[in-house]
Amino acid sequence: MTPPFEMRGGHVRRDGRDVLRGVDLRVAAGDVVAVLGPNGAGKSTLIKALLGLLPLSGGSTAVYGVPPARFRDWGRVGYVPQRLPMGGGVPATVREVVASGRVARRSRWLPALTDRGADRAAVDRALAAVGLAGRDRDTAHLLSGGQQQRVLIARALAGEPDAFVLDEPTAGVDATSQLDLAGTLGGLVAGGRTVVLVAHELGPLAPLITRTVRLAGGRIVADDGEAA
C-alpha cells in the first residue's frame, strides 16, 4: 500500500542553515505518529516539508506516492497549522473558516464554499466536535489562542480526510479542551485514519500514539516504530 506520506535523505536549509539534515521517514497508513523534540530541532519544518509548504534543497518527499507539486488529491489530506493565517479583507466568521476545509475536497487553496447539504453537515459535525457549535458566526480572528486552534482542527474535520497533519495541536489550548481534542481524534483513529502531529508534550494524547520520531538538530535520532 502507498504510504500516505515519505521523506527520503530530506534536506531544508533556511537563513543559511541546516534545519533538517537528511531525514528518511515512511509514514504508513493508520499510523498515529508524534513527532517529538526541543525547539529548534526542526519539527514544523519537517511536517511543513512532507506536504510540500516548504522547499526541499535536497532528497525528496512525496504524498500518496506523488511529489506534493503534482499531487492533486488533497482532499485526502487534513492539516492543522499553528495559529490562524491572517487574510486581508472582510473578517471571517468560524464557520465561514471551518467551511473553508471542505474545498480541499476540490482543489488546495480555494477560498470558502457555501454550506449547503453534505457540506454544511459536515461542517455542524466539524464544529460540535471541537465545542465550538455555539460560536459559529463569531469572527474567528477575535477568539482566544485556544479557541482559534480548536477552530483550525474543526476546518481539517470538516474535510473529511484520510490523513491529518497537526503542527502542535495543543498549544495553547486548555485541559478540557486537550481531553476533548483526544476523544475526537481518538474517533479517527478508531476509524482507521493516519495522524501526524507535533507535540512538545502529548498529554492525553499519549494514549492514541502508536509511534514516536524524535528529532533534534534536524535529525530524526530515535524511531520507536518505524513503519515496514
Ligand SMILES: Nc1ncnc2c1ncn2[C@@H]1O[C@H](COP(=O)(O)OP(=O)(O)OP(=O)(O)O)[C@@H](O)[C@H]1O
Second form
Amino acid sequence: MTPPFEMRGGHVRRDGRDVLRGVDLRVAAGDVVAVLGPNGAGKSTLIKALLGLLPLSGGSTAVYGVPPARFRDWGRVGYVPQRLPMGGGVPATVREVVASGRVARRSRWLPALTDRGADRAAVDRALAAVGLAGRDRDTAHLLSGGQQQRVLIARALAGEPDAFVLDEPTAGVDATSQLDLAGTLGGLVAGGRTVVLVAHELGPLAPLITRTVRLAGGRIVADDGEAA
Amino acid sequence: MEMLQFEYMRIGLVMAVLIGLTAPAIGTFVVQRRLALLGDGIGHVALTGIGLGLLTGSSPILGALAVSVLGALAIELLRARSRSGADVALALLFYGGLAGGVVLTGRSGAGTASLQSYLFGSITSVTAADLYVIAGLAAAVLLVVALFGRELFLLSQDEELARAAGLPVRFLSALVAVTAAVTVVIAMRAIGLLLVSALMVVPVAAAQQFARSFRGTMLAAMAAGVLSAVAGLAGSYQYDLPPGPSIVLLALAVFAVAVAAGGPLRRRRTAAARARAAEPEVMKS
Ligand SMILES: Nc1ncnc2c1ncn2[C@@H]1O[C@H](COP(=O)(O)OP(=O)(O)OP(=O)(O)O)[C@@H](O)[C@H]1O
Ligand SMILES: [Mg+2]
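Moving from the form predicted alone to the form predicted together with this ligand:
Below is the entire complex, every chain and molecule, led by the chain shown above.
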C-alpha cells in the first residue's frame, strides 16, 4: 500500500537558515506517529513540509505516493495547524470554521452538486466529538484558547480524511477534553486512519502512539519505528 | 421623490444600489485577507486606464477596466512574490497610476473638471449605456462571491489552510484581486477613484463590530453599503454636494454608530460564551 507520507532526505531553509537537515520519514497507513522535540526543533516545519506547505530545498516528499504539488486528493488529509488563524478580524462562527474543513470534498467546478445534508451531519458529528455541540453559532475567536484548538480539531474531523496531521492538538486543552480527543482519535485509529501529531506532553494520547520520532536541531535523533 | 423625475437620478440610484451591494461583498474577503489598501491601489492605477480611454477616444470605463484588472494582477503578483519588497513596489504602482492618469487625461484635452469628476465622482455624467455595462459587471462580481464563497472564505482565513485543502491558492488570490478591480470600475463613476475603496472597507469594518459570523458580516456590510450609497446620493442631490464624499461620509457615520453600539454588545457576548464554557457537563448532555 502507498504510504500516506514519505520524505527522503528532506531539507528546508527558512530565512537563510537550515531548519530541517536531511529528514527521512516514512509514515505507513495506520501508524500513529508522535513527533517530539524542544521548541524550535523543526516539528512544525517538518509536518508543513510533509504536506507541501513549505518548499523543500533538498530531498523529496510524497503524499500518498505523489509529490504535494501534483497531489489532487486533498480530502484524504486533515491538517490541524498550531493556532487558529485570525486573518483581518472578520468574525466567523464555529460552524463556518468547521465546515471549511470540508472544502476539499466539494466538487470544484460544480459546487452546487455538494451534498449539503452530508456536510451538515459531518460538521455536527465533529462538533460533538470535541464537546462543542451547541456552540456552533458562537464566534470562534471569542472562545478560549483551548476551545479554539478544539474547533481546529473539529475542522479536520469534519473533512473525514484518511490521514490526520496535527500540530500540538492538545496544547492548552483541559484534561477532560484531552481524554475526549484521545477517545475520538482512538476510534479513528481503530478504523485504520493514520495520525501524525506534534506534542510536548502526550498525556492521554500516549496509549495510542505506535511510533515516536524525536527531532532536535532539524534532524531526527531517535525513531523507534525505523525497523519497519 | 421629486428627484426621480430626472433620468440621471434614476440611473444614479440603480448604480448606488449596485455599488452598495458589490463593494462590501468582495470587500469582506479583501479585509479578511488584510488587503484593505488593495482597492486604493487599483483606483490609482485605473486612472491611467481612464486617461488611455479618453486619449484614444474609446470608452473610459472599458479602458479603466482593462488597466485596473492588469494592475490588480500586478499587485497580486507582487504581494505573493515578495514579503518586504512588495510595499515599495505597490507604492510605485500607486504613484505611476495616478501620475500617468493625470498626464494622459490632460493630453486628451478633457480638462480639470472631467479629471475632478473621475477622482471624486459625478453621477450626472453616467449614461444608460454605462449603466448596462456596470450592471453586467456587478452581476459578475456577485456571481463570483456566490460560486466561490466557501473557497474564498478559507483562502482569506489562511492561505496555508487553503493550500492544505488543495485549493488553487494562486488562482483564487488572483480572482479576489480581479473581482476587486471590477468593483473599483463599478463604483468609480459615482464615488470617484480616490474614495472608491472606502465602500469596500468601511461597511465591513462597521458590520464587524456586531456580527458573529462571516456570512452575517458580509450581509450586514452589504446592507450598510446600500444604505450609505442611496442615502448619500439622495443627500448630495438635496444639498448640492459631490456624491462620492457624501456617500463615504455617510458610511463613516454608520461605522461610528456601529462602534458605539457594538463594543458593549461584544463584551457581553464574550462573557456569556466564557460562562457557558465553564459548565462542560451541561454542554455535553
Ligand atoms: N515563518 C518562519 N520564517 C522563518 N523561520 C521560521 C519561521 N517559523 C519558524 N522558523 C524557524 O524554524 C525553526 C523551527 O521552527 P518550528 O516552528 O518548526 O519549530 P517547532 O519544533 O515547531 O517549535 P515549537 O515547539 O515552538 O512549536 C525555528 O528556529 C524558527 O526560528
Ligand atoms: Mg511548532
